[in-house]
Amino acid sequence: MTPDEAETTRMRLTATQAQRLCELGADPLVLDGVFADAPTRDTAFKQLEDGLVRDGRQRLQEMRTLGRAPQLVELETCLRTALSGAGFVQVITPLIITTDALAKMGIERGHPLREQVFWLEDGRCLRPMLAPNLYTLLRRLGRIWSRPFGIFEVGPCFRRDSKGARHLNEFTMLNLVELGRSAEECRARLEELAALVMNAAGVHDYDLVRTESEVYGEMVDVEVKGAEVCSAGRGPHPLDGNWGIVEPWVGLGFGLERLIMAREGYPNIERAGRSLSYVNGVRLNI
């Protein structure tokens, strides 16, 4: 038998086995393993499954005995501490916004993002982004506070994104925005603030990549191994006039579940989000 013929007789995990190991958090490289025959494969699968189940039970027990908060809550706490220490003020705004607010963001009838909005009634919807509310607060606080000043919000957003390993219908955003610095300062400030958040999140290997947004045009993405965890931009921008903003600003929007996914090496984003199937990244059918 030639080496090529021997290779074709080797067996891989079944689709069911691979899915099970993926749910339990197996290293993706494990899923590509090949085995001499079905009994060898099944024995290896059982050993891998037992080890992952044992690890998951241990993590859940530590969460109970040590009083650990879910990863999403712990991350929010770390980010709040870091941003407050840098002089930013946390705000909280409504989850329900109006269609007029979306229109001010350029998301009018016919815009593709409108198809992804969770509509309620009377021209209202669940917010697909934090920006409309933060624009409003920037204008109103700008009449009261001296420059420069920064605000941030951490909270849920809702979008009918296509299902996949990197998308959730309900996800958590951190948006921070700073108003009142010069345009030149904003260029450097964007990188400084990206570093502040990424360090607080415990993700130190990342890239800044120029890209285009359907709403803001030219943007800078923060990427981890090619996967976007943040979109950032600077003003003035043509949208600013809709909100009465006339000064330079810098803003960044991070997906918290994506930060956790990047930090922990999770193969799917559901492990990092609000879920009834996972608790703190541990699959519950163990």
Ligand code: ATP
Given for the second form:
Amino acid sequence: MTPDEAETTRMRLTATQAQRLCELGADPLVLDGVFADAPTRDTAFKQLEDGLVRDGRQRLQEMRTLGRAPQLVELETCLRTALSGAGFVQVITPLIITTDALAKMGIERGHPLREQVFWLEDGRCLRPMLAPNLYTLLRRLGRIWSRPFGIFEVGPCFRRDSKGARHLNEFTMLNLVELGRSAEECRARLEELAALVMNAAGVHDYDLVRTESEVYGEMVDVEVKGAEVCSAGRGPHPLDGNWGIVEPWVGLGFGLERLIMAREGYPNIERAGRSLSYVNGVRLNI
Ligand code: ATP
Ligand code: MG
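Here we have the form predicted on its own; I need the corresponding form predicted together with the named molecule.
Next comes the full complex, and the chain you just saw is listed first.
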């Protein structure tokens, strides 16, 4: 057999086999495997599948025996501990917000994010971001607290994002914001706070990338292997006047499911989010 003939007879996993291994959480490199013939391939597939099923069952068992919380909950706990330790105060605000609040964020007719909003009746919607509520609390707490002070919220946000490997309709955002440092301090603080969160999330390899956002103007994104996990910005900003904020601020918004994806090397965000097909990243049809 010539090398060319050998190449054409080499077998890859079938689409169904690859899909199954992918769902079970196989390393993407495994899906590229080539085999001498169909029986060899099928035996290898079975072994891989059995191994992944065993791992999945063991992880589910750990939830029972060790009382482990879902990854999303564990991550929230780690982030809360790290941020409270750094002096940030946790807040929880409503999931339902008004159209007016979105307009005050510059998200009006024609804005791309407007198309992604889940609308309710009476000019209300499910929040697509935490920033409007945090702006309101910053102003109100700012009347009471000395500077600098920081607050954060972790909670669900909703967007009609086109379905894909990195977007969910409902996801969990961490937004932290600090008010009352000098503009110069805020610049350095952004990097410090990004490091604090990434460290607490257990993701150590990341890049800070400067971008432009429709809502905030100049922004810094935190990326892991080119995938955005956070967008961050600094004030003063033209939107601040809508909220009665007149001091410098620094704010960062992280997607928790994206952080879990990055940490665990998941190829698909569904494994990290609220799901009926996965529990704690384990596919249930095992
Ligand atoms: P992308 O460009 O990836 O769609 P974005 O820039 O629109 O994200 P931001 O508004 O900057 O998102 O939101 C802050 C963070 O929230 C993002 O960095 C990401 O981690 C997370 N996030 C945003 N939309 C989604 C989504 N639909 N599903 C999961 N996470 C999301
Ligand atoms: Mg962004």
